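Given as structure tokens, the chain that follows is alone and in the form predicted alone.
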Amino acid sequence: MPSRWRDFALEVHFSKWEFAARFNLTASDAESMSLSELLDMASPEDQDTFDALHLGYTETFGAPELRHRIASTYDDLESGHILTLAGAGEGIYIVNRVLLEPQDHVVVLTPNYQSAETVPLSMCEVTGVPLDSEPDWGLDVDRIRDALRPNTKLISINFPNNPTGCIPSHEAFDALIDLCRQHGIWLLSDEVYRLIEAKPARRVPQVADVYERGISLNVMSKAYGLPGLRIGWLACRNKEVLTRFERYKHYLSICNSAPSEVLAMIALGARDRILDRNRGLVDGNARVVQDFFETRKELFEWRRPHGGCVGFPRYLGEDGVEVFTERLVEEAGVLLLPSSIYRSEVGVVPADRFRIGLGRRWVPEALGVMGDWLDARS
């Protein structure tokens, strides 16, 4: 275990470039909307609730109506199975801090969102299991089985995956659930990109719906495109464990922002409209990105991701992906994330990849700038 946590590489990089670059072409969320646009979607009752809102503390578990609406997005959960959070990162931290002890062992997939491995690494031993980049970032359940130890307490997954956008086959997903059930292992499933799939038939269930030790993590930030609300949640059938999560939240955010809770309720009430819009945006951008890379096969290798708002193409240029992405943002103002940002302490991540975002409306314009820059240096 490391003696200290390493810097969060993605956030350090973003602190320098996210708002300085002309185009954040690596953005991981869907296009957001203005407050007035969201309020235009409110029912009269929700509008009245927002207008009469008292700016005091809120319930630590979250507003009852918000939890009810979140629960309705699952197959058969109720509001008592939901704990709301100040974003998804708080959920990753809480689950690991509550469930793990120094004698435990965790399995995480790589590549991943860094805190999925950094937080458990601060507490116990962690084994990384790589997704198979060839042919299509597949999930090998046998590799996970081989990584298990008698003291394995938790497996952490993220589908659609950040940064690859992969989704496992239904057969592999079911096999993973069976493996966890056989060994009594907790399964933390980061599902923040769920409902943004290229093919809906590829969508896998939420683990809290299908596994008694499944913990589903979600947020308003990614598929819904509303990161400014800072509203996320954990869903779990085990109410005793969920209460332990809530008690740990007392040391962190304590409670959510009251306006954000009501705005999240409004968004969930209009979820079909919002998700249809965001799926259409991602689908259109994916086609534009496909055409862009098709005309530059000597530099890029690309397969459309199964889902989510990001992809992880390969860069084939002789200068290497680190130099390429650095020069692109410095000289053209177009931000991409090189694979070094996804460096793992527990597994190997390909060193020739970069993350590209598919969820923003100006992706075609950013690709035009990137294309002009590439042409000018050829």
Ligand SMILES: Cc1ncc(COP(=O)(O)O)c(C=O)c1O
Second form
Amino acid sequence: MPSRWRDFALEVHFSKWEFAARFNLTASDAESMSLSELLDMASPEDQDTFDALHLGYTETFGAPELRHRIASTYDDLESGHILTLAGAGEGIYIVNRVLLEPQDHVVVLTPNYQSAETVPLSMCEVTGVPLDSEPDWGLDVDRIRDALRPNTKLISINFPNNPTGCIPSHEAFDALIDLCRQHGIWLLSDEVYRLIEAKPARRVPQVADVYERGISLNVMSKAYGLPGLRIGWLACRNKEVLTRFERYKHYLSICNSAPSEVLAMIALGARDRILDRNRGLVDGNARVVQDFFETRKELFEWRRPHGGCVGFPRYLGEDGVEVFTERLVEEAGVLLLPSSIYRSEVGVVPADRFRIGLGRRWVPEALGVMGDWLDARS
Ligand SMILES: Cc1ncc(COP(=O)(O)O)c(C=O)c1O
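Starting from the form predicted alone, produce the coordinates for the form predicted in complex with this ligand.
Following is the full complex, with the preceding chain placed first.
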């Protein structure tokens, strides 16, 4: 177990570059919108609620109407199964802290969003199970089965995956649920990129809908493109455990920002419109990215991810991906995330990849700048 927490590599890199680079071509969220654009989508009742909003503390579980609207995004859940949070990051922290004891064991996938492994590693033993990079980052449930120990308490997954964009087949997903059920293992499923899929048929269920020990994590940040709201949630059928999560939240954010709660309600009220817009954007960008890489096959190997707002192509240049991405941001102002950002303490992550974002409106322009830089570089 590490004596001190490892820095969150992605966030450290972003704290330097996210707002300094001209183009964040590695953004994992869909294009956001202005407050007035969102308010234009409000029903007259929601607009009145926003205008009359009282800026006191809010309910620790979340506003009842917000929880109701979130619950209605699941097949079979009610408000009592939802705990709202300050973003999804808080959920990863809470679930691991509440469920795990030093004698427990956790299985996580690699590559991953780093807190998925760093938080449990601060508490107990963690085994990494790699997604199979060839051909398209598949989930091998047998490898998860082989990693299990008698004390495995939790399996942590994230589909569509950050950074690979992979989604398992329905067969693999069902097999994973069966495996968890057979061993009574909790399944934390980070579903923040769900609803942005290249092919809707690939979409897998939300685990809280299909598994009694499934914990679904979601947020307004990614598919909805509203990270500035800092509204996320956990969904779980087990109300006793959900209450333990809520007790832990008392030590963290306590309750949500009142304006953000109402704005999230408005966004959920306009859900189809927002998601359609964002899917269209990602789809269009994926085509532009495909064309870009197609004409530079000697430098890049690209397959469209199954879903989400990011992909993890291979860089074939002799300088290596770390030098390439560093020069690209310093000389052309285009930000990508190299493999080293996804280094894992529990598995080997290919060293020749970089994360590219598909959700921002300026993707074509940023690719143009990147292409010019590539053509001109010495
Ligand atoms: C897979 C995954 N989970 C959780 C988060 C955290 O989301 P938020 O910024 O809304 O807390 C991110 C953010 O990049 C993510 O990619």
